[in-house]
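Next up: a single chain in structure tokens, the form predicted alone.
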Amino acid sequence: MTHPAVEDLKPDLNGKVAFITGAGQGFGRDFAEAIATAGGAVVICDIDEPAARKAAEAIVRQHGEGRALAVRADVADENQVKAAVAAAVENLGGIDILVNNAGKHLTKYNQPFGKLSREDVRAMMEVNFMGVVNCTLACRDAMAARGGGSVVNIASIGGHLSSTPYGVSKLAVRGLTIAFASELADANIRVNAISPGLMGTEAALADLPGDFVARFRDELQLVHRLGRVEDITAAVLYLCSPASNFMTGETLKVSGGYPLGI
């Protein structure tokens, strides 16, 4: 079956290897399936090893041997990430694309700092911030050895408002995007980010009050529908592909027009 985002964009990722964190389920799994449909091989990295294996097995069944590898790593652990990257290089030959998707989110982290324990704040920052640092640095040499590549960080519109611990963590992801775009430019590695808006996923809708979702969709957004996984996947494919090779250090908002600002 053709992935709809691939059909719309028709990127050519033949011969490319993508390392995707948090790819055992949800958005990360959809990113992996779309990149495989576009011709790439994918490394399904997740702290949930059974979920990673299941996702990789599904891609292998559809696209053939050598098109997916499952690896377990907690992105907050530098050594686990290094081991996962080494396994990817050994088994698939290298890395061309990194999608920093793993993160802690939902309502728990969208409350004032004073209402969230320091332990929870640290745990979130270790994943949302240090996870991006660990994975980007671990993949740097492998990507440089292939002549460069593309890093895509998943931020959030919360990072443009920055009024909660989660928002601040995603503001930091936007900052890392600029910092690594500068630091890795000489290795021909582009670094960009995507800020998804309100997504109509089962998890998000279960976590948020219905009246909040309706007001956000109908009054705050300019496009009056909830975001879909394929909206974000299409942006990931664009930033992974040669179509975006004059872009680096940028954050794309895919949020139905909220929030706008100059």
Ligand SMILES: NC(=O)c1ccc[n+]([C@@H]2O[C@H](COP(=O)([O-])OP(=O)(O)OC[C@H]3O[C@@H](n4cnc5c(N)ncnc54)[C@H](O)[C@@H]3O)[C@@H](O)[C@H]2O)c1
Given for the second form:
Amino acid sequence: MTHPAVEDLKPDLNGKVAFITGAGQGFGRDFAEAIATAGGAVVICDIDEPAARKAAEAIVRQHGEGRALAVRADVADENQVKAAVAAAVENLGGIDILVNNAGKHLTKYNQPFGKLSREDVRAMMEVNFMGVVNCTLACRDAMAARGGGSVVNIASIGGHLSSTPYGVSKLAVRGLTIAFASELADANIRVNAISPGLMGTEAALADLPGDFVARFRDELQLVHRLGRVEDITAAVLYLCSPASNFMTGETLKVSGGYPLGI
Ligand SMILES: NC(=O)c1ccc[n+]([C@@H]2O[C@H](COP(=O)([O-])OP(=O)(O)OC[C@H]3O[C@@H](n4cnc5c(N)ncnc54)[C@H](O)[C@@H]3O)[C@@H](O)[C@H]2O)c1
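Target state, the form predicted in complex with the named molecule; input state, the form predicted alone:
The complete assembly is shown below, putting the previous chain first.
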């Protein structure tokens, strides 16, 4: 016996092409590996070309030729993004899924505005905000030509607190999710976002004091463990699969219940 909801939840991405930014390492690389495992082909877009190539080669070794392509682009640069999207369409035939994941998120950007130079704030907004605009607009026609698709933006719980420059940039990503959901609806493109919480990855914990992490996990969160990359990847797969076909313009918090809010 089958049930449509059970079938829809199986992430069958056979024949789909996903363009993933910042996929040379971290979250993006895991998203690419999961989408390839679900049958899709992936475009590993990163400013770090050797990392992109390494990630793509690993996927090709595991899943075969034509299942991954490495492209170098700075998401803040409109022309580089356009060229990367053109290369993806030429090599893999089109784009169905865009994951806007590349972002500047070091502890540096989680300080008061008064402690950061304007130059740093501008550079962060160029990547975290304009990067999403550049990639979404560059992929729009390719996705529309395939009859529509799914865009997933990686925001942050920082965008629900909005208390630092980084948080404000991620609040803007939530805003872009609403704006593009509306703007791209006629092309049958859904646009949603995910706000990851505090992750237990080495990179995320490197700059954070141990007592801050412990308080966050044990007192602020309702689920008392740190986030895992696969928690976020599962949400990406859901937003790319038919199970979420009735959702657009939404941001999912995957953060152990912090912060709560309406
Ligand atoms: N890791 C966390 O704890 C966490 C929590 C909440 C949100 N996020 C968000 O998730 C996303 C990914 O985070 P991560 O921890 O995997 O980061 P990461 O630093 O491990 O990886 C980011 C990747 O993006 C690439 N990149 C950076 N700037 C780029 C640019 N201008 N153009 C193209 N590629 C670029 C880097 O080369 C790198 O490969 C970011 O948007 C971040 O804000 C992360």
